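Next up is one chain by itself, shown in structure tokens, the form predicted alone.
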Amino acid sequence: MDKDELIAAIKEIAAPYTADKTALAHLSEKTDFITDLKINSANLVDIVLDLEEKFGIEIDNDAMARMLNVKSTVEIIEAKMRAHDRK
């Protein structure tokens, strides 16, 4: 899975936990979830288990507090799911 996929896959599982829908159109790496998309921090963790969910990784309680934006959290999935030898 390459990075734009990533990223649709981060925008897909984020649509119903925003609130600023523009925003969301235009998401990308520099996106910061919680000042551009106004994700509160309850809802931030429903993305963390719904991308794990989804990858079917685990991520830790520091990792999950890296992932404020979307390029910290595409390199947090790309490196568990190197981990687990999956791309």
Given for the second form:
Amino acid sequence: MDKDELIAAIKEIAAPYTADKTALAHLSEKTDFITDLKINSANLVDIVLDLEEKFGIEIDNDAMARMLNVKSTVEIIEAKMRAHDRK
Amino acid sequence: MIGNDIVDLRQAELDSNWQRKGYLDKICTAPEQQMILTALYPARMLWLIWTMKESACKIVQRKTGIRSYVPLKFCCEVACHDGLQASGTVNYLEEIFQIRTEIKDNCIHSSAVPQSSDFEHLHLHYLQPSATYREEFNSLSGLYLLAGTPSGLPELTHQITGHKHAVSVSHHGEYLAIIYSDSLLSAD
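Form predicted alone already given; the form predicted in complex with the partner chain follows:
Complete assembly follows, chain above in first position.
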């Protein structure tokens, strides 16, 4: 899965948790879940859980700490999937 | 530095399925989960704990300027809880924050301060969440002027001394709460 596909997958997962459909339509690597998409911090957990289910990965607490924007989320998923492939 | 957090319980029920597998494990320590699962109203206990964590987290983020999503590192202890009010502490690394919570029918609001004595000079206002809430606050206050920094953080100026006072604003669903301190400055 390349970066654009990953960003599209993150957009689909974030969609139910944001009421700001304009910000969602413009989602890019620079998008912040809380300040741009106005996602409630209690729903960030749902995004983490949805990503774990979709990609079959485990997002540990250190990774979750950085999952406030699309860019770090892409980096985390890529790293977890690479680690998963090596096993 | 002070922090607050409000949860609209009806909105939370619509938005969050906290009973989904893995949810509590990501945000609550084992003792916190125990408190939630054995409570008379588990959802209320969860949002009580969540507002405690979030209010303390706002202090840490304002102080350090670093945003990080680490709810498990904010460990809550509820010392006193009578269904309408609660008090307790949140431990974050080496720091301890004092928390007071108000529990109403449809919302839960927590305030976090560094020392218990800071509560003596703390004010709390509930306002309608509208685009003009700052104007509404300013017309009620008289002494203080509430504005926003370019990065979107609230800034409260005493109109006579010019001092910037500690302030925190929280909004969720139909509720908006502002806390500020007569004694603590934003740099404290």
